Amino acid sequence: MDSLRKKRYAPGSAWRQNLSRFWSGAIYWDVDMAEYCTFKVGGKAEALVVATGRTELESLMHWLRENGVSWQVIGRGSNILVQSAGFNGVIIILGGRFGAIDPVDDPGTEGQEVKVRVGAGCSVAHLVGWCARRHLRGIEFLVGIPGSIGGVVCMNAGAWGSEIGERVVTVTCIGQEGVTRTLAREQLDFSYRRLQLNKGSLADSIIVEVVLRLHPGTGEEIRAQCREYMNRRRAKQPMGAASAGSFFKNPSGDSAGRLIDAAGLKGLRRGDAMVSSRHANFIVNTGQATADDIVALMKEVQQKVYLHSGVMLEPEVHLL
């Protein structure tokens, strides 16, 4: 955030003027979203704000709805791409207390359940490390996944046969009307790379906190499991490359990477955007790719895989 400079609102833009009067914190205007996306590319967002507490976020959500302003919450930018045309509205980042971790229960003994309350803005890496230091097991499979807890819960992120939804006890969210509600596990429907309510949708809500169910373990056991998963990632994935992780969802009963590889698309390029030669379900920015390059490559991969196998791949990355 230190690299940003607060800019004056554009003359004649009523909602920008009104937001300046309403929001007591800093507002960053016309923000280059490449700084907030693991692809290291992206168009500009009209405004970016950092919410640090529930009360101010509730007020902001209500204001955005009343003024008809589009919004999008982002975590660590690991599963998004702001297209070259930019985002017309407000990007929200969760800071402050939204990054906190608090035990709900006292540490138990082997086999007993331990609940942990995690703010949605907390990074996955921080939570995995926090749990390992306290000998709490259950989320080792998340090691190496970039992003925030809110994002991985919203996407029901998973790896190595496990998904975060298996660990969720409750989800607390703020709706577009500015009202906070806490939902129990039985009210939630976790499916492949998706979280919904059993009745309704979370599309117009922001996840602000989750309670996870973990179990006591030994420090060495947890560290060994994390090392194993991390080594598997390094062996298969283009570590260090600017990417959004797995770009396409796996179709039922198959692998997006296998389908892309079978269509002979490894190494396919559009500008500096390339289908990784190491893992076909990764699109990487090899230098100076633009958002347009990535979108064009995505569409070409979809078309060629469809012609080869009859499967239309669905992006896992959110295009804003």
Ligand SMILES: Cc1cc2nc3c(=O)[nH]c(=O)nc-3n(C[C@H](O)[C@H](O)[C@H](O)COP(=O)(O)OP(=O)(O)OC[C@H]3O[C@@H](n4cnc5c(N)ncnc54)[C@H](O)[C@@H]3O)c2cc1C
Second form
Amino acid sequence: MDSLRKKRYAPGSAWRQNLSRFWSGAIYWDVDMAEYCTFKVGGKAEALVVATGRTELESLMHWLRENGVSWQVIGRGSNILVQSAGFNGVIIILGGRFGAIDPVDDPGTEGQEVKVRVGAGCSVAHLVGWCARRHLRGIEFLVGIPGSIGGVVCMNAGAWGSEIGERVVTVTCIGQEGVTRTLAREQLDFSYRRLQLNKGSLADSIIVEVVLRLHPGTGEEIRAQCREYMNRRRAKQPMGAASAGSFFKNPSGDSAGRLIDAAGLKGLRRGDAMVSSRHANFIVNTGQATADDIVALMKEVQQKVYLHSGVMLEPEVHLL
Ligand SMILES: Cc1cc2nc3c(=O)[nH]c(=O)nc-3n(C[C@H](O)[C@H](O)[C@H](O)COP(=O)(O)OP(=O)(O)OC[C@H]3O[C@@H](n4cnc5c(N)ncnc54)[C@H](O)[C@@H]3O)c2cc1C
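I've shown you the form predicted on its own. Could you give me the structure of the form predicted together with the ligand?
What follows is the entire complex, opening with the chain shown before.
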């Protein structure tokens, strides 16, 4: 958040003036979203605010609804692309208390579950390290995923045969009407890279807190597991390149990377956007790619894979 520079207030639409009267925290106007996503590229957002506590976020949600202003919450921006036309509305980032981790139970003995309450703004890296230091097992598979807990749960992120949904006990979220509710596991429907409600919708809600189910292990086994997963990533993925990880979802029973590779698309470029030659399901920004370049490359890959194999790939990355 340090990189935020407060922008000049841009007069114009009435909601902008109303928002600056209503919101006591900083508002950043006409923000270049390249700074907030791992693709390192993206259009501008009209406004960006950092919410630091539940009460202020509840009232912000209520205000946005009352004023008919579009909004989007983001975590670490590792699975989004803001298109070149930009985002008309308010981008919300969770800071402050939303980064907290609190044990719900005392550390258990071998085999016993331990519940941990995690703020949605907490980074995966911080949570994995926190758990490793307390010898808590169960989320090592997340190591190397550069997201926030809110983003990981919203995406039901996973790797190496595990998904975060398997660990979730409750999800607390704030809806558009500004009301906080806690949803039990039975009310949640986790599927491949997706979280939905069994009844109703989460589409207009912000996840603010998650309780995870972990179990005790030893520091040595946790560190060894994390090392192994990181080594696997280093061997397969274009580490350090600006990307959003796997661009497309794997179709049922197949892998998007295999299909893209089989269509001969490794190295395919649009401007500085390129299909990684290391991992075909990664689109990388090799320098000065625009969001339009990435979207054009995405469409070309979809078309060519469809012609080659008859499969229409679905993006995993959320286009805003
Ligand atoms: C190098 C690299 C490797 C990756 N490896 C993996 C991997 O192995 N497995 C995997 O599953 N993914 C992987 N990803 C993709 C990405 O890291 C995950 O999808 C991650 O969960 C996104 O988290 P985020 O906080 O960055 O979310 P963002 O990208 O900021 O947002 C993603 C979506 O989640 C929503 N969202 C974010 N926070 C909240 C919230 N608090 N409440 C409600 N909705 C919210 C956003 O609105 C958006 O729709 C990788 C990405 C990169 C760049």
